[in-house]
Amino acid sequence: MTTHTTRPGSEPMSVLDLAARHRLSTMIEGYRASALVHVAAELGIATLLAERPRTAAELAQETRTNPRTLGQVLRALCGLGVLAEDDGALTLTPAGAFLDPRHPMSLHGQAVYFGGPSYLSYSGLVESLREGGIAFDHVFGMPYYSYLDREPAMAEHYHRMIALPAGAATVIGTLFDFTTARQIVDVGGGNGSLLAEILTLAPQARGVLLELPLTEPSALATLATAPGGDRCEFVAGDFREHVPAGGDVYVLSRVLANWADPMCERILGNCRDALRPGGRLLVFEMMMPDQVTEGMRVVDGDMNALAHLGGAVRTRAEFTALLGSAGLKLDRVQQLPNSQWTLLEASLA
């Protein structure tokens, strides 16, 4: 027997109809957890909390904010579960604990980012969808990365969110062969993170990073640091403009994404100039399935694309034209197993 809710005036709901519309409900409402997330983030709450139980008036001290207002913030995370309070002591729950930045998995930094200019920039969609043009742009007055150029302590979290965990070269190694390279051009990767630890599985190869001169200070401090990193050259550029020649290898990891259809052919077309003969470009990025199924994490990583710098996660027909226009063929596409994320080869036309 199906259960029904019915209001003055209206047809009768079904329980089905009551969960759908709570589902939506939900989602309308869910900026306000990344607000209070944020805040607890950007206050320093969890670093305080781990080392010892504390009173909202304590932490309303230690923080400068008003203890009035914050309480009522410390309540609504305990409410989230981000929280514990017991007495008038407040804790760290055990999700609350990746708040804290030294924890090994921290979640600091996405907490910061995401709940500050990634949220606002959502803001700017219809603007874009309706005039045209990057809806951060539109809320921010500046393309993205030139963003990050003024503010160093977002670009850091940036780049540090961005960098693939450790153990994501050895995934990558099993699907193409790094032993045979020379020369390891990364373009555009980051700290250098992943450059490094492909470097350990090419004991004959040194690498280069190619990044923005913002990057350089964590890229060097990563690489003096990390295993392979001392056969690594850093090199400061725009890979817009120019990719450094004579690898054999080009890796392009999480970049292609980030850009619209006529940049990515320029960037392309950069790393073709530059590739050797019998040289080969990876390109390490999610794929667009065909059609799309609710649950399918892929698309949140295609509007933060969209949001922050107009790109956009693209189906293998899409890579395919898109190498082809320039002068690239593709040749192999492998996915790792339940995932979306993806490593294309592709080599001279």
Ligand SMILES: C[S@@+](CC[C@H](N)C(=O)[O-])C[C@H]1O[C@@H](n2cnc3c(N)ncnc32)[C@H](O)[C@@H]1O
Given for the second form:
Amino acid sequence: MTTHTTRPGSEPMSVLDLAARHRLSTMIEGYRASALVHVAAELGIATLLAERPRTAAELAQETRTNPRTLGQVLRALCGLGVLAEDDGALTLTPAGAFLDPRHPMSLHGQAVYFGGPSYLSYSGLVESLREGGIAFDHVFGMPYYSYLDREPAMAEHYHRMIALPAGAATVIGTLFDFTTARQIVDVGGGNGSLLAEILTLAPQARGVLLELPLTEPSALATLATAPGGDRCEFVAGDFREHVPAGGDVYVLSRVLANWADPMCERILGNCRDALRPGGRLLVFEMMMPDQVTEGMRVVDGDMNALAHLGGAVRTRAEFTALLGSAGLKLDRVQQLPNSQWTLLEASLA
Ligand SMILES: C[S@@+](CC[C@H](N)C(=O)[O-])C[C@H]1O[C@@H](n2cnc3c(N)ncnc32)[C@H](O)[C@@H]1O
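Show the same protein again, this time as the form predicted in complex with this ligand rather than the form predicted on its own.
The complete assembly is shown below, putting the previous chain first.
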């Protein structure tokens, strides 16, 4: 094997060692790419360049930024392969095209959100590990959902970004039969798109969407146009305090990962109080495998949950224990094909 001596007196370093060092170095400096793409998204650079090529000076004028320093940032975005420059004319590369908010598969919202509050919250991780508390709260001085409540534009990005893709309910419907349900309560159901789609699988059922008041505008807009949305009532509330009774199926989709165990027990306890005998609680979450190996994306969701809200993606054993401590028993666990997404079915213990 080829070896390189790096310093006088040190052991020779193999090509593999150097490659490993380079990988770590890329991780250490990865923040720069996130930050630059975030700047481009915030300034609406892709919207302008999707119309026609522009010079750095034109972009500076249109974004009301400093021409000298914007020029440096645009150059760095060329270096990243987000923009390309030809004789002073800047254009979007195929990757950069996804930053245009009008693109049908746009990543603009992700860039604004992950490069903004999400990225900043990670800088509070060391403090939260040493002193307790939640990284986001250390950095922003308030909890995550209070922040979103004060930043409606960011809340809009958040809800658009987290919405499950169309067809998710249909996949869940292959694992659970909704056709006999009369009332389906989606606890923390986001903008209601999942519940509305579930209702199309259960034509006889009515839906109740329990959500924070801040979600009401986006939920009402979604329900007004989604098939099934006309059978769905929006209830503003707090699942930590109360979950409406009367449902025979309760859905908790991608909620528990956002909370630490004591709060999950409280939310599940409120679901248990609302459940009647024979009722079902469906928990839709990512499940953490017992052992994580390189490349498993499930840890990304786990870390976001930790940094933003002090939550976690849980293992099967952890779910069983959590449900048990809230007086519920885990009846069935089904994994969605080719994914980490799991449907857990629980009932009164
Ligand atoms: C990750 S999202 C999941 C949304 C939806 N269930 C889905 O799977 O698409 C978590 C949701 O919980 C809602 N939420 C957070 N705190 C809440 C609370 N205290 N009471 C009710 N809903 C809450 C948020 O507004 C957000 O829509």
